[in-house]
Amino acid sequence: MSTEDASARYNYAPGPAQLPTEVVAEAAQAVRSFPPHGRSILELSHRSTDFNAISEQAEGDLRTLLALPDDYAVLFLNGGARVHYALWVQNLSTPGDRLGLVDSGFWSRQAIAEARKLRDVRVLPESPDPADYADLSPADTDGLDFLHYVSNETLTGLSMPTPQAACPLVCDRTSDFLSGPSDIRPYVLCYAGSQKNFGTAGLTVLVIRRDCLREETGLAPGLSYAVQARTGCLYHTPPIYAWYVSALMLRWIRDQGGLEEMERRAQARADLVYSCIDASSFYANPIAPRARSRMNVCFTLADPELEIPFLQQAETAGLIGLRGHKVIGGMRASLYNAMPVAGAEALVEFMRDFERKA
């Protein structure tokens, strides 16, 4: 295998993430010729019956995967999830509402900063140690109207369980959405960018309880969840191609065995890499086992001077995207839905071999 061929073998980047080869092949074919008319999907009208079939299939598969009740709406919106750090506050809450936001790391702090521009917020946990987030109790959230949290912190590889809150939950699920079964009932809103577990960049999916769709928000119509729901997310031209790729991914997840199978694979991949780290003094992961992410396995090398050779040799071996976030450095293996278990096995084999030769 040439270096060029190997470099595309496994992509551990935090997003846009690796996609299944069959999804890439079908998406590529649709760019050239999308049935039944033979024109490119890039030319497809969002008002056409062909696109309507795509959107209906995507929503139907998502509803099936999540066992979603009828009292929840699904929105496929253009852009990234980060904008919703402000939009959820403006769409769901009113001045005077009591908002709680969990501080569990980098992305949750971005959400806190945006919410503070709009409302008074209470940051949880109230102790200086954000690791205490896992021990939040209903008493901590008593008196709040909403509690927002980030379910998976991609920078550090820290996963947060569903809080047992005394108020409705709002969650940024971008990094672990559709990676396993979950109960939607505690949530009034979950949102997730598609580029990690179920598609490519450019699309964010929202699952929102219908009674939270407020018409009078003072927002421009395109930023209103209620308007987007009422217009079928066609208030303006949506990101048709990104929506289509997500439709392919949702079908792929369904055909692979659904969220139970995604969870089984996720656990298998993560266990392989964490076991390698824990068995070695050469690699280290600082996250307590109970809070470790299955999606983003972060680790450091005992000698930081070896990080560049590690990354260079990994790329030569066909393992790309392992550089950690620029804020904290180190290594990060993102193991999203499309990553086969063989990808985790290949990474572990490389890590052990690199350690032996170092």
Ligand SMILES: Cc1ncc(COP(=O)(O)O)c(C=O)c1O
Given for the second form:
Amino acid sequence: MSTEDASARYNYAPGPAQLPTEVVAEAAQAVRSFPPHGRSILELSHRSTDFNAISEQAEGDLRTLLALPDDYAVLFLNGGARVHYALWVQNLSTPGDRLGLVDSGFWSRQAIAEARKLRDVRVLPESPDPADYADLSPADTDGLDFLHYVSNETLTGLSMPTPQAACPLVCDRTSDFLSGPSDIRPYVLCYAGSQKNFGTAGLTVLVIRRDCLREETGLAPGLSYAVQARTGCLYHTPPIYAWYVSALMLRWIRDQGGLEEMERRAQARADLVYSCIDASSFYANPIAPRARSRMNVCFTLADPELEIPFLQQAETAGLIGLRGHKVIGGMRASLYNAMPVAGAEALVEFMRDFERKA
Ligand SMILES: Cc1ncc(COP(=O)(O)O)c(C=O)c1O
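Would you mind giving the form predicted in complex with the ligand, to go alongside the form predicted alone above?
Okay, now the whole complex, with that chain kicking things off.
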């Protein structure tokens, strides 16, 4: 968070999300003057050696964090992640392919709608439970060429484990990427917008198995994963500042102790807030315990009339961004990588205090 905004102590917004103070300070300094360049980073050429150093560091740190095998390419593309609901279909599959898409909630339904415009789609499971995830078996994916799912449904706070599938997996990891260790090998493609766990808005990162980079897609070159990989994601002028902020965040994650440490903090934060909800009849969370997200903790108040005072008093206490998504209402605390455990403690203290006084 900004060092100058002393009144907003913690930002629980779903993204763009809170960033570490030291990352914001370094990014702000680079806007004023980026020493290797001699002027603002906003004027830095994407074809300069200085930018090359930034992109190499970002990719190197991402590869180290994920222990990424050489047969995977990393693409740093302009945002948003949502564009890839159509692009993954056009880049990876061919007409005649049968695609499976898991329905786990709001974002997966956006992905299903896009895929349906382009290919034959099977939606799994047939009757999704909005409060729990589906236990898919490899038999459910028989005859499919790809299975797509959303690992974390940001709106409802539902987390899906890696499905058991007999076909290659594609995953929208936008709201839980780099929040803990993850084996990339079951996937041919993972993609994530940077604005939640590893940067600011404007960038989407793709990790894609190289043998899936098809040249013959018929797509405009800027939309082709193969062209972007071949040109080092410089086919068009990339969002260099968002890329730079992600480079800072990837280095920060590495320096903090990597993905194991991110997972330890994520668990600690989520445990604090869910324990507070479960210990009270004043707050409620509808998601089945095994499916609860560590990134987005949604809750309602027993008396909906108290929601506005809750949000107003939270803001006065310096806790911002707690309003739930307009589609489902209620409250949502997004607890991404840059949220300190103290941010979850502050929220819990406020929630207990609000309940006592209500
Ligand atoms: C899981 C998930 N996927 C996709 C998106 C869309 O991301 P973007 O706005 O970068 O297109 C979001 C945004 O919140 C999200 O939470």
